[in-house]
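This document starts with one chain, in the form predicted alone, laid out as structure tokens.
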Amino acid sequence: MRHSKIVGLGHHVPENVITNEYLSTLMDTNNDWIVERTGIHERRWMDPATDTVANMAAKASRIALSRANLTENEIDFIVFATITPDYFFPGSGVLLQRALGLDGRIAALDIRNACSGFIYALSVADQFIKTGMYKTILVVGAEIQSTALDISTAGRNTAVIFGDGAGAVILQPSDKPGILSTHLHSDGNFAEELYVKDPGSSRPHAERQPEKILDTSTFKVVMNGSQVFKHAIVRFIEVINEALDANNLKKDDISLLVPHQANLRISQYIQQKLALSDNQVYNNIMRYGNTTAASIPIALSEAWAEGKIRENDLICLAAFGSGFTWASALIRW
């Protein structure tokens, strides 16, 4: 049977470091307030002069290609997860294709599943490898959230959380199982608990004309933090156990859990409920904040670079986010 495996990883974050102390000069907050609620000490925000979603993705992709001893021309498909594309349309997948010099040679698919987007993208790529349709797939999660934030006291509950960055992995076929299974879920009943309303298409004509819009509040992130937390801690554990059960494995078999970096308190709650040691869970939200679809590939790339992922390790990825959507993947390295 044909399987898929990750053969290269890479990530890139903007150079612009935004500390909690700096945010306290822009809104009524302080370091202790932010750390207590989120565990975040700093995050990276884009520089408009140098950073785009596509070029950050290209930098992460080239690192992943280099680590896999591959060139751009060996990519035959791109799956790009982001909810913050450079343009309203087209998606950033084709912009990444152009940045890598692959114009017209391959297809690019965009995934819009927010914080769960990378695992959704990985699952899609896994199926294409298994069918034999593609041989070398570039899977990317990249976001610029900072430009959609309400950077004021009124918006501090979300403004202190989100950061920008990109992560990438390369998938290729394998005779032995690499990606053991992926598990995807959603429940649209909670779509408005974490969303950005505009620019949405289901508005009266006048409300979609920029020159006529006076109230721009609907272009900002809206999040019901307590609802997100309440659902996240349940769905995370459910979908991790689902992956383990599907492969007749137990939580003790997990070498490393790489959760979506939504909130350190969520990750710590999951760790406690699953009775995992500190060495079995990787978190970097303290340095980067919540980078949405980019958070898992950035964390996975960092963990690998730090020697925390070794051959034959069992790696579990899990995510929960807007939609609500949630997902997991179990990988034998």
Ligand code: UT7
The other form holds:
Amino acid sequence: MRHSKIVGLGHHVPENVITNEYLSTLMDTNNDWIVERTGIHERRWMDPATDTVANMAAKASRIALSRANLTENEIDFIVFATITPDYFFPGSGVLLQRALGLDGRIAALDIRNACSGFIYALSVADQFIKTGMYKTILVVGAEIQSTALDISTAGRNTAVIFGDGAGAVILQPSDKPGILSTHLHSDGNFAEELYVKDPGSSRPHAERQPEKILDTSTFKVVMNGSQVFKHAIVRFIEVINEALDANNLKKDDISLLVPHQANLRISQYIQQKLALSDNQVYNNIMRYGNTTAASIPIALSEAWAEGKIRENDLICLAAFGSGFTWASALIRW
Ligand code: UT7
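I've shown you the form predicted alone. Could you give me the structure of the form predicted together with this ligand?
Below is the whole assembly, all chains and molecules, this chain first.
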């Protein structure tokens, strides 16, 4: 049977470092609260002069390609996870295809599953490799959250958390896995617990005019933080155990868990519940905040570059976020 394998990975984050001290000048918050409640020390926010979702993704993709010893022209499919595309439409996949200078031969697909988006994208790409339809798939997670944040005291529970960035992996066929499994879930009953309402299409025409939308500020991120937190800690554990059970593996077999970087306290809770050692869990939320669909590929790329992922390691990815959606992937490196 044909399997898929990650053959290259890379990431790119904006130069612009936003410290907790800087945020304290914009809203009623402080470094101690942010570090204690989230673990975040700084995050990167886009510079409008240089950064778009598509061009950050292109930078991450080129690093992944060069680490895989491949060129742009070998890509035959792009799967792009983002909830913050450069345009309302078209999606970011086609903009990345253009930025990489690829012609009309290849397909580009956008995935809008928020913090779980990268694992959903990886799962989609894995299926296309297994069927034999594509041979070299670029899977990307990239986000610019900073421009939709309410950077006043009213929005402080989200403004201090989110950051911008991009991560990319290349998947190719392999005789043995590779990706052992992916497990995907959703529960739309909680859609409004973490969402951006506009520019939604369900409003009457008169209400959907730009000046009305700006008046009501409904284009900003709204999050019921404690509700999201409570569901996250349950679903993360469930979906990791689901992956282990499906593969007849135990939590001790995990070489490295790379969880979506939502909140350091969530990662620490998972670590404690699964009795994993510090060496078995990778976190970089301290430096980048929560970068939604980009968080897992950025963390995976950093962990790999730091030598924390070696051949034959068992890597577990897990995510939870808006939707609610949650997902896991087990990978034999
Ligand atoms: O990416 C996937 C989805 N996202 C997540 O998984 C995030 C999940 N949730 C969280 O990470 C946490 O709920 C937050 C970090 C967002 C909030 O932490 P919390 O411990 O749940 O705080 P809280 O919302 O219960 O608020 C506690 C207090 C409140 O004040 P009062 O009502 O007790 O006086 C907030 O107004 O902290 C206040 N607060 C802040 N204070 C200083 C909220 N945000 C801030 C802030 N600075 N930035």
